[in-house]
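Next up: just one chain, as structure tokens, the form predicted alone.
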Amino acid sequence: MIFGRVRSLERQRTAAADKTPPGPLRDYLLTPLPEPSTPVESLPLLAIDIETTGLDTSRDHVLAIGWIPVDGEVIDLAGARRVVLRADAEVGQSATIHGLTDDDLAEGVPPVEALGEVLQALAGRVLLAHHASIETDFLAAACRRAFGVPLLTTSVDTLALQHRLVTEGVGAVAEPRPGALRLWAARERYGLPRYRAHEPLTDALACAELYLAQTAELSLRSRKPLTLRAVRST
């Protein structure tokens, strides 16, 4: 099912080249994904945290974006980034949430622009996020204004990862306790440390931290090697 379910997604991916004018986008898109029985231990991964002016793609803007690739088992620091995108919107009551000023905003990178760094770090890697619909959707959503064709890629979600760990196996829950499944609540459950939130480069890092420790928890869990097909959530 799963080989059916990329197989239909990189002929998506084709169709969806074909469509789109060249440049970034259609770069990404003919840049094939990662095979399910990719091993995590070689896993090329994105991690990406977005802030934006609330949770309506139809409405809402991207304001900032994060991100880190992750190599296997190594978080590569150095192609760590964070862009502010001239939005055409001002933050209104969401910077209470992200701190950004509308005079960030005024300072920022043209969203095209922004979206083309995003496309050439995430060509060829699976895209990592915490409660990734967010950004899968929002970035979709971007793309299809900015080229006319939406983001199509394949997602790891470390929620939903959190989600599987605590509800199978020894000590599951049928339901985790309300806000366990936060990006700092998953955290703790590793003993990994507090970071400032709603910083997106600081939060794709904690993101990409999680997955590394959830995964060796899953490895350990598993009797057979943890590949992408296992992790993978679309």
Given for the second form:
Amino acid sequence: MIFGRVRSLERQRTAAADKTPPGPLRDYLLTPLPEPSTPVESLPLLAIDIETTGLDTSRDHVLAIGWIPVDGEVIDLAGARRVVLRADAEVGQSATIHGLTDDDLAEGVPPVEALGEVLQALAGRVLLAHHASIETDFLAAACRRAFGVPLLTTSVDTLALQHRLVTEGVGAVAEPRPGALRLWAARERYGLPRYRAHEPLTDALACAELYLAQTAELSLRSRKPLTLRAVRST
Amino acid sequence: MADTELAEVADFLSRHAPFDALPESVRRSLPRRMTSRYYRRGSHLMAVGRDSDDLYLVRSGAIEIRDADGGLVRQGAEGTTAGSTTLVGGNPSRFDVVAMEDTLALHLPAAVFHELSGAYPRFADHFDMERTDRLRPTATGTRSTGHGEAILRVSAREVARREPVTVPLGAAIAEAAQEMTAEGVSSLLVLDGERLVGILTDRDLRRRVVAEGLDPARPVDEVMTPDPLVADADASALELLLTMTQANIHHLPVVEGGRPIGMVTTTDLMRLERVSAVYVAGDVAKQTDVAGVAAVAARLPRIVDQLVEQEVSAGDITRMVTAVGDAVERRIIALVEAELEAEGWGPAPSYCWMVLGSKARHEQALGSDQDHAVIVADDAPEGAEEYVAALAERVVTGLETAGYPRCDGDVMASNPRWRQRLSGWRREFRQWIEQPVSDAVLTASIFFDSRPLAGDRGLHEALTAEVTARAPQGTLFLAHLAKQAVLNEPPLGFFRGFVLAKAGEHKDTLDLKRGGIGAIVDLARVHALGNGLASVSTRSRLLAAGRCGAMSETTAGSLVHALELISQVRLEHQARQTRAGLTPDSRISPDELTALEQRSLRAAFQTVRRAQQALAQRYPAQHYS
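Structure of the form predicted together with the partner chain, given the form predicted alone:
Whole complex next, starting from this chain.
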């Protein structure tokens, strides 16, 4: 039952805060998350995109993180930020995707410091990402490594929302075309501008804009006011 | 390493007025002072009677601005701004701003707007102009750049193209006057070393020297205007114009670091505006060889680029391109005639050089190829053919040098078939009209759009009078023309389902000429020939067809509008290609079109399709079966 699950999330959050040493993660865990009944018009989110060396949280590293706050229906460009993490490991072939070189990474901030910044920005906000499990898994793994405690979040996944929008309602298809759910394809559906992909801040902005377009369409389809409960994935 | 630069937003701002005029450092920090919102189609960004405290900038989608009475003020896509009137004039808003498509908008808070307006006059000027201009909707309704933008963007340094003409302090008045005459200028600067101390103009010489009976041996210091007003090299042309109008002067020295680098006159500023094509035509006529003509003609693409930016209508632009093309062709013909005479060919026989196709219709675009033919008078002496052959050969080469490619179909006077005596041309046209063969009509249609360019116009008049009179009787001929006119189907399939959702799937390009401009031209020709109308330009053919009842005046009006719209999109496309160093063509990729342009184009092509269907009914198939 959803209500119960939310209760347990809140309990887990305070319990985890008690076990966490003072620092950014504890501060984050002490800030209440938005209620599931929060209408999307006033829902605070943080669009996050991370670039990694690969998809395996146990082996691969976070190279850079970009984020941008969304306050209800407004993207706050003033809060946009990108950090590149210092890494001793070589970026290898993944450099061809994100364009970050070993030199960039040598000048990056220490991973714990970067994580602290993300947690500060994320406090009290819902994590927003396209294919959000990558962001939540890598951030959770990083928290476990740095603080010995995993990260607890509520997240909204624009990829999951897109799947719903494409497969439900008038003119829907049972199975989306291959590639139709990718960030850039999803944006095209709404006539959103084309951006150069794989720069974490640009991708976070792209995801935030897509979220506004998706919730605008979902609000139109829904008879009740749209709330966090209706759009979240975890 | 941490940074906060929103490169995509900053790049977007650098592509749109008036943000492009801001210093780069200011522009790069601007995104951080903005927010971004999404508006569903039909929702309000601003509403009459409601307060609004932001400047709105369309990032994607399209908006429509209406005044309190519901009158359309402006429509615009990406890059369009709204809200400045309320920010300047105060709340509440007197306008409705509605999203016509799903729209992503950037919001710039009032405080930042006022700060930028105070610090950067060009930024404020843009919105002042937009307000004065807002009752004049643009032709396509798709572009946001206001009229007069070019004059805002060009700097004094660019306008003052030549080095200033100067004399040292203490020079005699006569010396200064001789210098002005020798350099062909109406003013000069008086220098003390490198420092500018005075200006002397034609008017000073008239009023202070000649009218006063002053000795021209006196030093120039006595009659010059000391410490003249000057303009900074970075000032915009608009600022120069304002300074000059306010001070009632016609010459303004441009200085950089205290040193004069040039002079700007009111005439220079006029040249910036749409009259520039007239100057090019004038300059062409002054050239003494083909290389000179080619050099002047090379200025044309840049002028077209400016005209497109200034939102001059497509019809006006093609007329100017044609005017320059005419000047080039006439000048080359005159140069070749002189050359032939110098080589002992004797004076030119009586002939008429006519231009054909788009050029004849005053609808030439950049990159058009040569289309021409020659009528030789029946009473021209023997040997006239050899003369015209030599003339045509050299003119074709000259035009090629000047940037006009040879005609693919060899419709040029250098082809013996297309230089005939008047009686030969009469036979040719009678054959086309009275015994038409499908293929022949296809090739011949270009000859039904002709205009005399050089030589004896009377020969051309004699020919067209006969053609205009005979054509309406050529039922089979008209049926062939009509068949051809409806063959070029507008590419409506290209637009089928061309909604935002599917925009990414159309990788093909759209040919604006084949089913668009070309189809309208063909329609207009059939109606003109079928009704004995003498007009040649497509626009006047359509309007005349509307007046004589060949089609309804509404249809004629819609087709004129469609032609203007498609031509405008093509011109903008070609201007972009020219800027990128590509050869201009008529194939546009859907990526280049805003949602609003896609919609307008679809409507234009539908108009063409309907007119084609009506024509097919008027000239049914059995006539040529």
